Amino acid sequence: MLPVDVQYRVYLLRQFFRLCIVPPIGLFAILSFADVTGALGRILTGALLLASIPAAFFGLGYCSHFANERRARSLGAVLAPEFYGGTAGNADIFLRALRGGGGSGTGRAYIGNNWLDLFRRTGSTTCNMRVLGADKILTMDDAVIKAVLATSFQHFEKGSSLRMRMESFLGNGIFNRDGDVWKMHRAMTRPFFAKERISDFNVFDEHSKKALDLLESTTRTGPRKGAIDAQDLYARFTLDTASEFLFGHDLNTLAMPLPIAGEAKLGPQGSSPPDTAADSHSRSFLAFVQAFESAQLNASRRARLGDLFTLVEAFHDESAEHVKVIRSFLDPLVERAVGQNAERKRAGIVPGPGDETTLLDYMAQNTSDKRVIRDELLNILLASRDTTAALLTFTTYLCAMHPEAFQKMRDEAMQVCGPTGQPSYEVIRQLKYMRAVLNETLRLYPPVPFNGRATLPGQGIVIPPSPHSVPQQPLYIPPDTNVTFAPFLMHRRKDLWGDDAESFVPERWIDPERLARFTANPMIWVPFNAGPRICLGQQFAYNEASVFLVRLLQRFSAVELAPDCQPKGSTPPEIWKHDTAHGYLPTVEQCWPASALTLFAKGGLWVRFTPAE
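Chain structure, single chain, in the form predicted together with ligand HEM:
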């Protein structure tokens, strides 16, 4: 296989050759054969050859569209309605994605609103946003999402587009593989997420204590009446916890300087910490964390651009530098674990099942392929860090917006654990209201708001509609087509969740009558995905978030937003308040949700906690 950074350039060259070289050469051959070049003259011949490029581009697009339409009709199905924008080939959509807009919330529009507009304008819950000739299916339809993730799982894959975009960053890891290789990854890592292992709450408890000590000291003595960027704190907590769990190495980002209330500026996602990492040890950790975040940002930019990222990065792989830093950090850890395992084997020590304490140890016992181990660690670090941090961030946000829910959750935690009791697996199972708050947060603010798959090359698929699908006909998705689905939008649909779909109502997860909507059709709630590729760390995430919240509720009695500390440019734009056309939630939003693979609050989530007496 070609080196990854060469792969997309080859792809680009192939596309360039197909679209820009073949049509003029073909036309020239025809004109020469017909012996009309002399009569046309050089200028007209040149103009025709040039015009053959867009003509072939759009001509091929239309031919494939008509072929697909015929195929759909023959199967008794329809194609997803196409969106026609204001420019040829919907080029404006591509330009908006290039500038950071699109549906991701990183532009001025509320996250997902651009998509809602497309659904409205095509009168559907699934549409085709054909950009520069490439089909791109968008959906918030429960039937399509169900087919993609579960019932027709075998007809979809992550696909070559995604692999090409992510290869330099995620390499040979579980997120970036399909078919038998993915099965091998899943079989290898799954046992490590067994209940017994992730029920060892000490690692959660230790890091919760560190984070909450920091929160308490900032609350009591920090500037601006003790305001803190909760999102930043949670990202450190989840990173330190995950790094210890995965490779036995506490990155100790909680020990690095926090963003300062009133001084912090807008960072690439949250707020920026002061650049004052003390020693070289902290600096190398900081470099790793920054490279990890930058590679993620580039991956999400590539996702917005689709295959066209190859054009933007034709001469410079924007991930290369970050990946180098990440690998220089992880490689020695992997090297050491593989070496230690080889030594143990030489000494005749055979570890029993469950003896290994970290994923790194566990993998070193199962394979000596250092690249597989490194890439898997990186993939799972990515999977575990921002997702759980997003869950805690938006739970805090909703608690600040709904103090009664915070109080109810606190009363329950006090009743079950008391003011100092250690949360255990059994204890957490009793915290029904807390679980309802977490589920409701995952509904309104799913940490992975958008996700994607592609149909297999050479294999289209027909998806039967659900009672809520528009149009109410079977849908044909042609072969090798990208399908992007939006749990963020589906989770807020009134026809699926009822009139209070946009309200924060934890009781909908407890009250049997309300819960019936979900139990009748569980595919309307997919924060962890569903089907064979469902999140491996779901229980880990619930455990981690619950331990942290119990400890937080034991030490703090209230939380409120601190909008005065949000960095400039991160408070919701005034226009959201008056934009009732896109639903109720954006009009009352007090933070700025946006997405870069995972959900985050732009500029961070600045809050003030009240220490419990």
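We call the rigid core whatever largest set of C-alpha positions still superposes within 1.5 Å between the two forms. Worth saying up front: this structure is predicted, and the values here are computed from it rather than measured. Numbering follows the first chain given and starts at 1. First, how it differs from the form predicted on its own.
- Superposed on the core, the two forms barely differ at N482: its CA moves less than 2 Å between the two forms.
- Comparing the forms between the two forms, the C-alpha position of S152 differs by less than 2 angstroms, with the core used for superposition.
- D411 shows a C-alpha shift below 2 Å between the two forms [criterion: core-superposed Cα displacement of 2 Å].
Having seen the form predicted together with ligand HEM, can you show the form predicted on its own?
We keep it simple here and write out only the one chain, dropping partners and molecules.
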């Protein structure tokens, strides 16, 4: 396989050749048969050659569209309604994506609101945002999402376009592959998320204690009345837990400098810790976090731009420097695992099946390709750090906004565990209200708010509508078409969840009448994906978050937001309060939800906890 940077350049050259070289050459060949002479003729020829590039770009796209329309009619289906913007080819959408104003919440608009505008203007739950002649399907439709993830899984893949956008970042890892390579990654990873492994709560408990000791110390003696960036704390907790659980090596990031209340600056996603770390390991970690989050933001930007990102990054891969820093942080882990495996082989020690203690050990025993190991390591860290950190962050946020829910959850934990009881698998199963709070958080703030697939080349698909689909006709998605779906928006649809869809109501997961909406159609809630690619770490995340919350509830009796400590530029824009056209929740939001590959609170989530007496 070619190196990633070479693959990237080859991809760029192919796109450039297809869009900018083939049309003029073709037209020149045609004009060579015409009698075009004189200065005027040469000027006309030059103008036509230049015009051939956008003409081919749009022309081929629209010819393909008309062919797809005929195919849809022949199958008794329709194409997704198209959105027509304010400029030819929806160029204004491309420019807005270039500035960061897509649906991700990294511009000034509330996350997902630009998408809602498209759905409303097309009167649909699935639409085609054709940008410069290229199809881009957007959906918040339960039937389409069900087909993509489960019932028609075999007709979809990550697709070459999405893979190339992620190649320099995620490489050959599980989240950037299809087919046999993806199956190999999944088979390799699955045993390490088996029930008997993830039911051993010692690692969760150990790192929970470290995180909460740090939280208590900051609460009692820290600046600004003990305010702390909970998002940063949770990201360190989940990273340390995952690194020890899966790789046998505690990165010990909880021992490194935290962002300081009142001094922290806005980072790529959250708040930035001080850059005064004395030891090299701390400096390396802080650089890793900056690069890790920046690479995700660039991947998100590429997703908004589609294949047109190749024009924006034609002369410079904007992920390259970030990836270089990420590799320098992860490579010692890989070198250590490969080295230990080599030493075992030299000593004649041959582990049998199942003898591997960690996922990293298993990978090192099955391949000596350090790039493959590093790519998988990065993919697993992305899933285990960011998704569970997002769940804990927005659970804390909702508990600060709804103190009665925090108190009810604490009462339950005290009743089941007492003030010092050890959380175990059996204990966690009894915490019904806590599970309801976690489920409701995952509904309103899913860690992966937007995701994508593509139909297979040469294979279009017809998707029947659900009772809630608009329009109520079978939908035809053409071959090799990118489909981006939005759990974030589907989870808030009133026709699926009821009039209180935007409200935080944990009881909807306990009350049988409310729960009936979900049990009748489980695909309206997909925070962990669904179907063959459902998240292997789903129960791991529940267990980790539950153990942490039990320990937190045993030591703290209340939590409140600390907006005075949010870095400049991270408080919700004033315009959200008056934007009633996009629903109730954005008007009362007290943090800034945004998305790269995963959901995060812009500038972090600054809060103050009250220690239990």
